[in-house]
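Given next, in structure tokens, is a single chain: the form predicted on its own.
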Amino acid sequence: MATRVLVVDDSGFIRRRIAQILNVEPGLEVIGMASNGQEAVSKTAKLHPDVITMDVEMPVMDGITAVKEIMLRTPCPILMFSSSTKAGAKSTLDALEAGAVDFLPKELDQIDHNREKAESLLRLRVKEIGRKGGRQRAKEPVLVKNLSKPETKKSPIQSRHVSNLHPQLLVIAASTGGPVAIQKVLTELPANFPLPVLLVQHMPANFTPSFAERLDRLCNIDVKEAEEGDRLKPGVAFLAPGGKQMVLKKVGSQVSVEIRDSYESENYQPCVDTTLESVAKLLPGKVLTVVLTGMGADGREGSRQLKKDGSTIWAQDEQSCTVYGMPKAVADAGLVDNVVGLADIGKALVQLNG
């Protein structure tokens, strides 16, 4: 059965172009179009699409307001299209907070300079979002299950199990659905959180500064976009800059951040595997990695390197994921110590002893 899509944009040319790109895929069908947010709200209620693609800046009713209305009246997975400006990045993050699932740059060449690859990624993203049915929030806190024990009875991570962990670094990785999930986790950490934190979120370069600023404003810990030479500090989270790779280096006894350009072999910018493999070399057996919602398998090979020396891997559970791709990849590879509901991750991290 095809994924039914409603395309929303104030530009007739853009609406037709997106429809053409999506309708090429047998598993996708554009069932309607809307030229503003108000029309989108009305057509969503009438057509009940599986996925909506939504522009942010529109007349009559903007995309952020439309997302709020749709999520309130007839919830549906929404993929935002964003401009490359700082204001566009801020508006898109507002839309994600309002309930949108994911976003892509409105200019497809910012997804990939190869037009065919960019169009293929758009189709894949819409299909994945439609398959999941959007953000599925648990009605009550999702409990943690330990993979080494039978699943007959779920119970949260025991305080003594978490307090027995003594990592020196926390790494949080995410992709689709990640901005909201990362915000949920980080806002629960206290100002005196004992570990430095690395954040790797698949995100374009023009978005990461705004995302870091937003997190820093909302969180008790400090959050900043990582820069060359930043030294790891307890209670400070460093966000990998979009379009670059964030790795660790050691200068004397100090561990600091190195920001470099990507190699051809690195499919994501930033790439979770790249960061984790770097971390595994410098801090063997001393890392806690939490793999959150995201499409694909980025993070699996890096987690494999971490596990060789005894580091700990947690993965977000399927029920609370927007897209159960990255957590599933590490879980299926047998690399995960605990599967954790999003509602419980922050609470468990608070129990850590650095």
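Residue numbers count along the first chain shown, from 1. If you superpose the two forms and keep the largest set of C-alpha atoms that fall within 1.5 Å, you have the rigid core. A quick note: this is a predicted structure, and the numbers were derived from the prediction, not measured. Compared with the form predicted in complex with its partner chain:
- In this overlay on the rigid core, residue 310 has a C-alpha that sits less than 2 Å away from its partner position between these two forms.
- Taking 2 Å as the criterion, residue 333 does not count as shifted between these two forms: its C-alpha moves by less than this amount when the rigid core is aligned.
- Once the rigid core is used as the reference frame, the Cα position of residue 27 differs between these two forms by 2 Å or more.
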Contents of the next structure:
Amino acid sequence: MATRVLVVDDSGFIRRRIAQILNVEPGLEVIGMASNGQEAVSKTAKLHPDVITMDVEMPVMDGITAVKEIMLRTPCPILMFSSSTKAGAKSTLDALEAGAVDFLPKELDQIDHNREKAESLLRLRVKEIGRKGGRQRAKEPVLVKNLSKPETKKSPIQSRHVSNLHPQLLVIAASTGGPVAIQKVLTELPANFPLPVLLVQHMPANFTPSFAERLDRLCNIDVKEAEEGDRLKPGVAFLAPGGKQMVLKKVGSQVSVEIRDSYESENYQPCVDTTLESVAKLLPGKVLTVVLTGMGADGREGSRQLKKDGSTIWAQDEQSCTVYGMPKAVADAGLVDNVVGLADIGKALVQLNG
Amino acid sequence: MSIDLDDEILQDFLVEAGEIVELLGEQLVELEQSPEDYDLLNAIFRGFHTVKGGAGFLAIDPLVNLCHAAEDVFDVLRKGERKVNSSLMDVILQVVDIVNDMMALVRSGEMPEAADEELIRTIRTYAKPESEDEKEGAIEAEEEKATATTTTQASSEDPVEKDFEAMLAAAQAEDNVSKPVAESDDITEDEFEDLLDTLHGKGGAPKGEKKSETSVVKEPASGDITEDEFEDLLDQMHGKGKFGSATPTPTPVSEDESESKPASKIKEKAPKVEPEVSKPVKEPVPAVNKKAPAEKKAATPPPAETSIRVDTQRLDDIMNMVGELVLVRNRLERLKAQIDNENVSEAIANLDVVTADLQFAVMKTRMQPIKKVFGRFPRVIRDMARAMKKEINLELVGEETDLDKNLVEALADPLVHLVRNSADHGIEMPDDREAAGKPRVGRVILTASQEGDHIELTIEDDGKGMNADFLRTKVIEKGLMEAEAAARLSDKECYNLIFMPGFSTKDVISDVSGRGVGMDVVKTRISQMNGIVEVDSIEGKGSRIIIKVPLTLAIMPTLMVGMEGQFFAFPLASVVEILDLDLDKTNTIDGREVVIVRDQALPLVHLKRWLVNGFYQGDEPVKGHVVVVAIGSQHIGFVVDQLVGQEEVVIKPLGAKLEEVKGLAGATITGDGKIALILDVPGLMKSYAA
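Take the protein just shown as the form predicted on its own and give its structure as the form predicted in complex with its partner chain.
Below is the entire complex, every chain and molecule, led by the chain shown above.
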């Protein structure tokens, strides 16, 4: 049965284009369109789509408010179509926080330079988000759910186990649903968090600066978009810039960050495996990697390398994941030391190093 | 990506984006009046955002970049991080003009070029919060040094040219004379010479972008030049300023935000006609009041998907067919009388009703609200008022009035010219108004209404009005009328002299070809629509121009007359009355025959002599039917033999072979199957009247 899509955008032109692109795929069917947030809310309630594509800037009711309303009344996976402007990036992050599952840049050539490839990526993303599993997960926005439950009992991390760990570096990797998850985790860390942190989030180039700014604002620790030459520092998190790759390099005895362009073989920009593999080379056995929610399997091979030298891998649990892809990949490969609910990760990290 | 006009997707974009951009123009002018209106700022933001999005989809990068820059400005504005001011508005209005130009290019299948880098940079400075302004150095060089003395030739940095271009672009690219910033209405000879020098770059036309006329201007008779003469001069010099959107050259705006000068930047850069004096410039604030039911200020929803695109040619064809149907119905009407059959009569009566409905319905498909044309005026007035340092309030009434699409398009230029005229010649400078006991802010009221089978448009101002004697003198001066005839003109007739060909232009040698402005051209255009235009005025109080055009061009009610078995049709709209007169009591004044009716002299024309073969010299009829026709404010009586009656006819063009024949607007088939020629009365008068 085809995935049923509701297309929301105040531009008739864009609505028709998106519908045209989506309808190519037999597994997708555009069942309705809305030209503002209010219409989106009412049509969602009426038509019960499997997935909604949502614009941000609309009259009467904007996209973010619509996301909130929809998640409150008739929750549904929502894919934001965001403009890659600075304003757009901020709105996107707000939308994700409001409960949208994922986002794609509105400008097709930001998705991929090849128009046809961009269009099929779009179809793929919509389809994946609209899958049954996705819908269930979207029922309750991650944040709300985890705050209300005091202690999730999936796999509680034993504090004794944690305090035995003495990593020198923390790496957090994420994809779909990552922005919100990372925000949740990092905001729980104190300013004097003893480890340097590397963040690898699948995100387009125009969005990572805003994301870093936002995290920096909200977190006690410092967060910035990684730059060439940055030195690892405790209590500072470096976010891999979208469109590039972040690796570690050693200059003399100093370990610092290198930012480089992508190779053909690297499927994501930034690619988690790339970062992890470079980390494995320079800091064998000394890394704690946390693999959070996300589609695909990026991070598995890097984790494999890390495991060889005795580093630790945690994976987010299925229940709290927006999309249980990346964590599943590492878990299924037997590489995970601990499966943790999103609500517990922050706490566990604080307990590290005694 | 190239522009493929056949591409439905492209057309889809053009329709939607076109409407948004049109609306943006209006919204921006509104914004100047309510600069803090959050909803308006948001709507404008979304406007640029949406056009950007669509353009991005089609990879029309220049348009994307420009809209992106504008969008960023409005994001900052709507967040309250910056306030709207006039310089910002000027820049944004420029952006809209360039967006319009780019879209025009796209519509013709061309990819536009990127907007000027400098302009983008300028826009970007406005896209930062105000608090960051000091950090920016003066982005633009101090080009305000451009005075009348320095002429920069053949470089796109010519600020003078750019000013004029910007002004002209602002005053609507199509036609339009724009005035440069004149410090005062009167200019001395020297300043005038300087001006000429500057604009002509001492012999060189800049970059060949515009073809300036090497105007040969007569030395003004007196030391002072009047407004009209100055304007005409500029008409010529700006010649065919068709501001090719290919390389828009924007006006660089100096970034002196930190020195809060509300000064009009355009003013400063115009050729200094007076020595540079920093005046505290009071910004004229044109207000736009829409009396018509105000639409919600927030952007209207995008075009519903319940409409389809139809080629206007198809509608024209349908209109033609309906026309044929009307003619057949007319025939049946006539035959009805002959066939004394109740059923047939009833059927024909039915047909009559249905045909009328169909006619009306088809007419409506081609109708558009005049709002489409009215929409530009706030901007035109705003720019003019700013440039001329006048304060003008534009009121629009009856925007929703529908008229035929052809008419809307045909009226656009004349209306703009007339409105410009009111603002320019009618409304006085604020100080003068105050001295005359009037409010500083002048009013220009543009009204549209449907009056039965025609549309009435009025442009009214409360300016200084016209002086009948001054006009009288002028018409004699120009040799357009004999002194005696002029002396006999009523005041109203004097006012309407402005429509006389040759009245307004001064130039001897060169023609303002390509521009086609001038009151006489306005009148011609309106006559071509079977409409009439006239003006009335009260000196000191104001003027009013009234235009009447028929609702539709294709089907027209007429008065059918006959002479010697031939039939002619008068457009009923221009028929004032029909008289039966004793024609032996005629007088001759100025070589023309007149008859006295109600103490007024009515010029007579024996139509038979003009139009019917073999009757060019006729005996004076003793009694006759006289059809009194109004041409402007003049009445003329046409003597005809037979009055047939009123009939609604379908205007058929005469065809190429008969195009040369003057005085005829077309032909039609009468109800009894004969051919009747439809008269074009102004044309008749022009050709046949001595």
